[in-house]
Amino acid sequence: MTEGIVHMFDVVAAQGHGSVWTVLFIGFCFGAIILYSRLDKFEKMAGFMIFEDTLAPRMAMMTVALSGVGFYALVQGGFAEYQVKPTLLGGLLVGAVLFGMGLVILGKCPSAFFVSVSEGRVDALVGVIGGMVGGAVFTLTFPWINQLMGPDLGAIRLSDVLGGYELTIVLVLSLTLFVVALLIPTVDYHDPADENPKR
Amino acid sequence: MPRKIPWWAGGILMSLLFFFTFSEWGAGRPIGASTGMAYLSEVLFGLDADSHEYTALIETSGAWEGVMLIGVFFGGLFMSLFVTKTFHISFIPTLWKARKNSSVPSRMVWSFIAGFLLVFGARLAGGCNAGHILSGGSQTAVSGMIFTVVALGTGMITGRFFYKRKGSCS
């Protein structure tokens, strides 16, 4: 196993996205503000979708508004390159699924289940296993689970859906979004753990 | 220091990460997660590139993202220990016990079932919600869009039957 991590360091040192102080920056940076606008808990993101708390939708929507149009200018700007994930009809379909019934249950994704780890939630860190489980058994049967993804229509965004009109697309998601996250009122969870926690 | 921090300054701050991120003096590529998941549980139970197909097919953008999950986890272990505070071992969280019950072993069993059920089915969408709706929402993905409505419809439907309010049943 330690040989597999030294790999992984190896592997990141020799891509040209970044060093291995720079990725463990950006991670570091990520769960920071994960944790301290508190989107690894249970109650904001399991009660988002039972409608007790607004928290992950204003912050996603405020996240995706403000993104859009600062990679449409990078992107303009010769910084930086789409790179947009391919769509998979089936596999895209079935996985979301999946990762919704996931996603309520746990009540955290794939990332702020680390955070909570780091917060001393035990059922968070059961989840990061049962997640490692998943991972290996995705992989053992990928050969099979490979057959029935598509079909593929290919690395697609809306302008390509929509014959063109990039920048009017970017500008009206991204305002809508934005409006929409100033619309929503704030319901917040009310978490007494969060007042008196226990140390 | 504020014990957190409102909902606008979040996605702010998130926003900015990932300008720096996606931008070449960053990284020059989008934030994602699960990739990095199935990676660290791929070094984990010695499922090498060299005889499993799936392990060479994500070599590259899965070690990004399992040492960026490796910074993840400090950089959540740092703001909850000096920053909120919040440092605390707990096995259930306060919304499971109001809205489903407060056995122990029953949190941990739906959190393995559930943990499963998300990594496995990120994988097989070919993205999480990192991947998928803030990096793919922000690059105006198909793929990302689709991931959305479906994964968000799918968790409020499961989450109407699976969390009953104690009492509205008897």
The other form holds:
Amino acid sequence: MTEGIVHMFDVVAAQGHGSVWTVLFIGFCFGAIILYSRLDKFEKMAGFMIFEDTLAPRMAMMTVALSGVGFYALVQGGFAEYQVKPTLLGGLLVGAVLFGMGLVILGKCPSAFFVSVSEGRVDALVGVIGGMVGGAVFTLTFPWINQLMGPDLGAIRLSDVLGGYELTIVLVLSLTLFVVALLIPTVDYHDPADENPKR
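Alternative state: the form predicted on its own, after the form predicted together with its partner chain:
Coming up is the bare chain, nothing alongside it.
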């Protein structure tokens, strides 16, 4: 097991995304933001689904808007590069439905599971175990699942379809998401457990 953990760190270091310490620091920052905003709580996501909390969509839109412009600047500066995944319509549609079902049932996205586990939440631990089982099933049945993926349409980008205009596309989409995030009314679901924590 120890060798496996060491190998995992070696793989991360060899991918050229920065040192292991940089990756860990970014991970800790991400976890701190999730904990501060309470987006790791089932009640927050459930509140969004029943229109009693708008933090999740406002935060997601604002994050994509700002990171879109920032990532474009990094690519143009030579500090990052696009790695567009191939378009497999069958796999994308089935995966999107399964992802949505898991999101609604468990009340959080996969990245927030580990933050919740660090708080000792059993529901998140069940989700993590379920994800690992699902990954194992996917690996074992991949030859059969691969037939459902559909044809590989290649790495499709809007700029390829429209004949360029990368900067315009980035600015229009980012500005649209930014404005919509500002226009969505602020509605916060207050969990009684947060207001009256157990002593």
